[in-house]
Ligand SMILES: Nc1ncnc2c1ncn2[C@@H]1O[C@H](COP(=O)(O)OP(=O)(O)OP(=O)(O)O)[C@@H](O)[C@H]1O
Amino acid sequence: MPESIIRLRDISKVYEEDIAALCDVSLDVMEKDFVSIVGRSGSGKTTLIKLLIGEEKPTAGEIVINGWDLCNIKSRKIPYFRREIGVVFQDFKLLQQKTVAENIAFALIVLGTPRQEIHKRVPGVLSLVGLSGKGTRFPNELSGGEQQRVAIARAFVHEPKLLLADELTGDLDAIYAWEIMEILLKINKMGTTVLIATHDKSIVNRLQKRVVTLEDGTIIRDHKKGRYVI
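Taking just this one chain, and keeping to the form predicted together with this ligand, what is its structure?
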């Protein structure tokens, strides 16, 4: 019986100037699930991801991720929570002066992983995302899609239980976007819960996985084998 790794109860997020980005959102995601959060621009997808990684605090409600109560977490504990998840942001956040391999290794270095372990893991995760042999390149020598793969590799190299991705396939053409999705599906098959935020209709429809639709900060639809309907 899989447990819920993400548990949101009546979450509201009001930014300054009374902008309600999220309103009474409740959501459960089971372990090993694959969930797409869809919605128009400004519907609150990024805000939701930020709440899920503890970067923002909800104005009201309850968030428990993999047993961590994010509403009451001490800020010095957040790093330990982050080690159990992996995040990919739209802007990748790759370090331009480091090579692909160094970018991925950096995530392990700062966690105190021994060198031999790093040497073992980096090539493995590079091949998982289909970038074998490109470890010595710098980010600006890669296409946008390849950079995205590096970001996924970095988010997954410590084998988190939960992988979150925001607008992964934003500016990619359909074929390339689907290749990225296949990587995420592979990761999901390995036992990692995956949650993505996207507004790519064709991708969501092709995935045949759970789809949660946001509109103006509230969940308006939650389909098991969903389609993106607006």
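The structure above corresponds to the form predicted together with this ligand; please provide the structure of the form predicted alone.
Here you get just the chain by itself.
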């Protein structure tokens, strides 16, 4: 039986001046699941992602991800927690002075992965994201869609159990956005749990995967195989 890789219980996040970004959010995401977190701008999607990667802590509630208690985790332990997940940001966060292959390899170097294993994994993940032959290029020599693929490759090269992505198709046109989703579907089929935060209605409806809808910081819908209903 699949186990829960993300467990949220009664999560609330309140910022200064009593601004509630999330209110009493409870959610379970099982291993190998593919989940889209949707909602209008300001609904709480990005705040939720920040909590899931340990960038912020909730005001109240419980967050457990892959056995890590993120409400009580010590700051020095957060880098170790993040080594067990993959994260893709909308702005890529690529190292501009390094090549595509070096950007991807860097994620393995910080884990202490043997050089021989790095040389084996990097070409494989480049092939997975459709960038074979572009390992020697620099980020500024790639299109936005190609840079996003590099970011996905870097997030997945250490084969995490969980991949999180925040609005990763926001700046791409429909064709390239779906190509990115097809890569995430491949990764999901390989056994990695995928959770994306997005406002892209057409992408979500085409995926036909689980859809969790946020509104004013509260979950208002959770459909196992649903659509983005506004």
